[in-house]
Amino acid sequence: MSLQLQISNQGEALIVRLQGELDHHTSELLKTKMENAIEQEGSNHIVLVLQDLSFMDSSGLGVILGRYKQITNKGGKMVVCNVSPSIYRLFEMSGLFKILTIEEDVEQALSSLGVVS
């Protein structure tokens, strides 16, 4: 299975659902459209939606970190939400949930960061 990326912008903040898997073979797509999102369309703040990610491996770890990097580097946060029971464990295992906030939805999610939905 390979990865499906749909992002769109609502207010301030970068939606960035992902479906299937995030792995070596996937993470720099995903590196790049979100670099490119992020610039083009002057985003302060990413929502990372992950009910459809089936799998991720440190390389996806890897993209999500240098994109939190990137958008705390212009004074933004990064939130995930309807985040899957193995991708949670991956993220608690790595700590990413000491430096990103979870949510249980989109919607509490801009709420989170003050984006009107």
Given for the second form:
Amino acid sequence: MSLQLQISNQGEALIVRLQGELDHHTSELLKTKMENAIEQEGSNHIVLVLQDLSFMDSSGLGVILGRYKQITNKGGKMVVCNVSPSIYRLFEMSGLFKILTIEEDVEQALSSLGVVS
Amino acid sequence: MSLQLQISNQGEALIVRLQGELDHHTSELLKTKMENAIEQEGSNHIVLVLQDLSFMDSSGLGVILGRYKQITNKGGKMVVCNVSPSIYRLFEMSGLFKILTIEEDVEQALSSLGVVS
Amino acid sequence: MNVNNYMSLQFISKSENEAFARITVAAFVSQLDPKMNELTDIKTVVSEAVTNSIIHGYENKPDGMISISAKIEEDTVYITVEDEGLGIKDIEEAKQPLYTSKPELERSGMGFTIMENFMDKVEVKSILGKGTKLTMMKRIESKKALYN
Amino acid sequence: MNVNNYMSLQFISKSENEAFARITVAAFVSQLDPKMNELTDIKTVVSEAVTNSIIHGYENKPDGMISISAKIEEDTVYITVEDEGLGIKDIEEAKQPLYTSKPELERSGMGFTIMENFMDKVEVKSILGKGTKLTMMKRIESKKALYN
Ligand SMILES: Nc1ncnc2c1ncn2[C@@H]1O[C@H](COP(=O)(O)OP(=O)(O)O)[C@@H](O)[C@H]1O
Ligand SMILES: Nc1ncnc2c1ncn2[C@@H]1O[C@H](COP(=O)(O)OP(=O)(O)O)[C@@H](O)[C@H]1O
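Right, the form predicted on its own is done, so what does the form predicted in complex with its partner chain look like?
Whole complex next, starting from this chain.
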């Protein structure tokens, strides 16, 4: 019933791993933590790992789109990986999958960004 | 949210394994199945395995006591094993642990009944 | 008034709803970050109270209504369970360990004893022919409560 | 009337209750033995509707009341979500994909689109200054339903 996040750095990329449930209540935390990390770390790119995310609704779409805008404004890229079928459906419905890059796993996400892993 | 049971025979003993939640709603099923098995199999003893029982309330105490009476009326014995701390507490509170034999696991339950396993 | 959170729930007196009721109250109380055994206690008492309303209050007829409320105030949970069923004639007798008015249904007579053991306080109000209302209270010893 | 099961739930408009509400409705609907993805659909639409009541209906004030009801009739679930909040001015506009009146809160504007995609039917009634009521319906393709 809550969200845990784990943030780490690999080369120019900020890797954010989500675990638990991403809804309106927990999206506040994600927004704040990611905003700060993007500013402080000065990372160029974001890799968002959704492997252990058991639930997401449209509030999740909003906060992901928000971070996408934040990083592209800085000239960076955002890649989402390990997307479950039910979350993929939300990306599809909202058209987000057209602007986000979606990759299988962290390795492929990093190599698509040109970051050596 | 439901109860599964698995009934098997070992020598003179009927082994009943419970999985899931034992409350008033699911105790009906347990009562019927065990009553029938005790009559049909003509077993002398019962071993009740509670290892995978994730929830039990006082309706469970009632149905266990009922089967205890049924088997002792036939001159048999009943042993309960793999009892979690929270279920043990209910046995204690009700005084049931004074009349039931409680053993660690199926092996010890069977050997306490003199059944070769 | 210092209500930190509040919910109320109504459902019909079908035995399928015993599990539903305890899952719902447990999901609500889990906001307090209770220990595993505290959550089991809460589930058990809700199960006892709802089962009593179904079996004794409504005598297993599935057209009665059962109401539950749960309130979190600081580190304490208040739970009420209410029916508009037959009511209890003698509350003191009903509370005796092993006392049951329905031995033919293999009742253990341990419902009230379990509720009183697992909760910090249990209050029973009942009017014959009108119904029964239980009010229960429990302090939750969560980590969270320490920091609030 | 052929009500197989019925429940209703009220809680205050705190965002903690979004998770609580979807767990409760999912626990109730699970009696129909739904497939995993059907249950995810139900959880998601409840989350969308409750979030809308909290953010838009009550503008994030935690003293509003939200009511949910769920009814199972044969293999079909009917869910209502209701608030007594601000109401919706233009329902057709509100339903447009990507439309949101609160872009500053990073809303995606996808709530209604998701509800309409995941449920078989969605009906919105709203009166400005009085509140909003959603009525939704979904047939559950469970194994159980086949044998009933
Ligand atoms: N909601 C209720 N409505 C009417 N009678 C009740 C109710 N709850 C309890 N009782 C009475 O109190 C007795 C004791 O309840 P309890 O300790 O839970 O044992 P049990 O349910 O096993 O009988 C019941 O047998 C019944 O006569
Ligand atoms: N319960 C409600 N009370 C008032 N307005 C609402 C309610 N639900 C939805 N709305 C309005 O409908 C719009 C679209 O809702 P939705 O599709 O869920 O997108 P979002 O919540 O992301 O804004 C909201 O922006 C809001 O203006």
